[in-house]
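What follows is one chain in structure tokens, specifically the form predicted alone.
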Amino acid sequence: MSSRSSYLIRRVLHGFMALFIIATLLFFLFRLGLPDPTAALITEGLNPEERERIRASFGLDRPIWEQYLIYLANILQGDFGYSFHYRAPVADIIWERLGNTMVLMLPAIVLAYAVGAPLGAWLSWRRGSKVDTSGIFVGLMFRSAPMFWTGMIAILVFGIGLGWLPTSGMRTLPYEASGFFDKIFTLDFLHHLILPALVVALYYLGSPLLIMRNTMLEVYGEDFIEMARAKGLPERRILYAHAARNALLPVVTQLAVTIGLAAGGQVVVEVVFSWPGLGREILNSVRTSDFPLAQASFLVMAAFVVTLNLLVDILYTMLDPRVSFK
């Protein structure tokens, strides 16, 4: 077996490992911190029979360590159990959320890499001037500004002032849609979406800008770039052909990550623009101690960074031959 494919196997045993121990704490966690689930359904009017009777339905009369077993067991097999809020299929409300957070993050965090990275390599061939001065001011701005102010100036200005943009929801209601193409395949989502894709795509802005930047200067200071230079080669083809490329990996790293995060939705833009993310209904799970959706959205997410980071490290072996494979 070579170096390369024991290291992946490797990195994929770790990535099982991590998310053993991350479903581990999450029941635990969850049953410690949070209240009884079953408290909003009993009234007051039932005696003790018909409560335990409600419990016994949820499977929370049984012992904790039985509780677990069969959360794992369930979770082996791809079945979240049952929403205690919503009564149906916590997988079916987690794929559903899942959709629109994605199509509500994606757009927004490829905007900010397309944009930022190029911009960061310019910056840093312009560096001590005016234009970098400004550029990474502005990054850094976007970045510390909380994101609910942006979203609130955003819906003030593009909203209510100009009156250009919707500033809630998916689609204007009511509407009628037969699945989840249908729902965003329409000018009326599109419409939706460009607010709060720009204020996400503001935010996430910074990152690929600075770590481009503080990069690219450091490989500036490499042989090869001298090499290039030598040659007589034009600046701007050594900058984008040859600096760039090997300042790529931190972005790309980061790029993972920030995916992978973003299944979860950003939960303050989603409550600001009233969008039916996951990262709102996972805020809602947990004030309405629903242990098994909030459970399974967590560990999605958790899932989505061990594998984007999986796959991160299957780019570097093919973007950088000199990563080891150690």
The other form holds:
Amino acid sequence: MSSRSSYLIRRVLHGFMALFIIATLLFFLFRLGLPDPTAALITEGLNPEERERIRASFGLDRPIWEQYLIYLANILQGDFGYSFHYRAPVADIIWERLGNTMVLMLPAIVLAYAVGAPLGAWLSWRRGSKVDTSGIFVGLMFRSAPMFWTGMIAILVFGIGLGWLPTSGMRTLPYEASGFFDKIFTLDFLHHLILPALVVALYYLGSPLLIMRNTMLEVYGEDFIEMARAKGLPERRILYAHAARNALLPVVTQLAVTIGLAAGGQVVVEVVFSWPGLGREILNSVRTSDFPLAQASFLVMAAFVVTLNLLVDILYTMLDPRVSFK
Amino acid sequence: MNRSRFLKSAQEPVKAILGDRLALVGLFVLLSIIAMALFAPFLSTHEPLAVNEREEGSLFMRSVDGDQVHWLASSPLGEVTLNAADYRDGLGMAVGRDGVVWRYAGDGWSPLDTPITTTLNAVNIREDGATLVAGAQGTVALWSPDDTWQTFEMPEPLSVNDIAWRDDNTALLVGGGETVWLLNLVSGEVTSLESPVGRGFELNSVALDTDGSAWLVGDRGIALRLDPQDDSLSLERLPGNRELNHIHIADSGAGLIVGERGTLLVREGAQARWQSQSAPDSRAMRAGWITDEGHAFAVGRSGIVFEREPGGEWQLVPSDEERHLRALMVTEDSFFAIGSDRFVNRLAPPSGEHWFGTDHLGRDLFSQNIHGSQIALLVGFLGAALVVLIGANVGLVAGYFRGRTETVLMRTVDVMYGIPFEPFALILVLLFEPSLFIVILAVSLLTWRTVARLIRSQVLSLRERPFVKAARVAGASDLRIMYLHIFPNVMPLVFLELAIIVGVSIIAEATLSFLGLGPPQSISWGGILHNARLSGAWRDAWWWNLPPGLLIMITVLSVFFISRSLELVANPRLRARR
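Now that you have shown the form predicted alone, what about the form predicted in complex with the partner chain?
Next comes the full complex, this chain leading.
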């Protein structure tokens, strides 16, 4: 077996290990830490027998070890259980919320990187100038402002003040959509997407901008740049064809990591813009002690992060020949 | 010698900060914010969580637009409470605290100069325009249309609450301690009338009936009737026993009495009986008015206005602001409601008194913002210190020992990477009581992962360097090598991470507080924004949203500027060709 494939197999195993530990951790944290989900029903005047019946129907009356084993077995079969709160299969809810989160986060992140990386390269070329300083300033400024606040201000200005854009939800209510794609392939959806996506993009902009700029500065010191310069190549060609291409690796890495974390969504953005995404759902599910939904949401997020981190490592082994497979 | 090595490693970052203009600006801003946190009690103009109140001579006007009735707030008459008002034949008068008297003519309101300094509770205009005012400590004075004042001596300094004209020269005054006085304005003589109850109940209002008798109402639902023949008082039975605040009887004989907890008593005609009617709200009603036809109005605390069509049900009518309305003034074509007791100064825009305005509970936002810096910095620095402490040590140990230690530690880091921040913090807060400690813990538990990874990779290359090998050959212990030989070399990176994590922690704390997971009863920038969002008023009150976010931004930005200059120390290649 080559060292590369054994390295990959090991990394995949590690990923699964991490997920298993997270699943276990979550299970016991929730069971031991959160209030009984039927506690809320008691206040609605439920008698104790009725409550026991509901507990039994959710399997909450069994010993915790038994619950744990059933839970693990179910996950392995891809069965995430049944939401207490929605009275519907958890998987259906999660896929829908994950989709909602992704149609917001992916365009926003891609936009941030598509603008930020070239901008960072350009700033590095003009290093030390006023343009460089103000570019860094703007990038860091949006990075420093809490996203929920930027969102609130954006709603105030563009939603309420100027009345240009809708400020809440994914579609104008009431609407009918037969499916997920039916829901998002409309102008109305795009209209709703603009404001939250811009807010997220502005926040993420600083990261590719600074990474690109700093890596470019490092690359300028490399011998092959001197070589290109010695060959008399034009500055612009050296910048984009030689330096930028080599500086792209850390940016791509960061992009993958960011996308991995995006599954959790930016909870605050979803809250501020009433976006029905996974982040908001996870908050609600923990608040209502909806164990199956909360566990599954956490797991999906964790799986996303672990997978994307794995992809980053694989990407590195392919793109950067200096990385060893130890 | 060892100490000097650490000092040396700290020297470079300090030099880097002092040498970079942006970093210097950042340092200056950060120090200002730190000063703000330290001296918050001295800098803030108000108690940050105290409810601020205001009073004013509120003036509301009834406006009808189609079927829609609305009481609009006009610009207030001065800055003190107005307690009573009267109107007759083109002349209106309103009186209030500190002897304030406002005069209304067709063209508007103007203040009158008065010799009175005590609070005025009652006003009544005579047919010729002469106006009798009365109030606290037995103050009674007559204003004549030639703008002169004549004051009268009362036998006791009791509060006079209402006035009625028995005839042109005799006024009926009622007030505290079941006082009923007949004042002869020509001789200045005062006759005290004996109440049949005699328990010292406060009498709040008096009105003349169509037959020349007078109704007096007051505390505990007491109602007295004055016989015009022999000036004797008799007790009347009215439904209910809540305090009655005001009585009005129209020329037709229709009558209205209003009182505490939404009490409404109506008499449909001179011969009819008083009947209790159900009110749409149970707040204190302070004044009522009924027309000859039986169209009735009542006003009370918190801007409550009821109206009733003749014979119909009472309806709650919208009014502009939650002012405590105390009196009604009815002219030929308009209705005025006036007030106001001290009211909570909620959602006030920035002013000289409240520099950043007030929130929905009337709390001073400038002081809240000043105090908010304390939590931000506390969590920022403590959290960052904890994060760097954990992260640097884990990275150092993992990188130095390698092998199984490294595997276990770095797998833990992997697991940490798989946990999303906000939901995890939420669980922590639900598991334990929300407190400052939990917030710091939540912030640090999920942030040390990055630091651990970075430090480890640095240590990995450092441990292969000749000086480490030399130390090992010389017989130095592992601890000694780790902390005395390797650690000083990762110090620049540690400083850099420390700076970055301070910014991250401040944002994380703000995020948690914004989601309502911050420590309760404490003031933080995120918490201010949480309140703003929760109250729903943030859509209008820009002064509520803007400052906390800006403060978070400049604080974090200043830390980032500092960290940028530290980055040059940690990574000298960035300095290349500068």
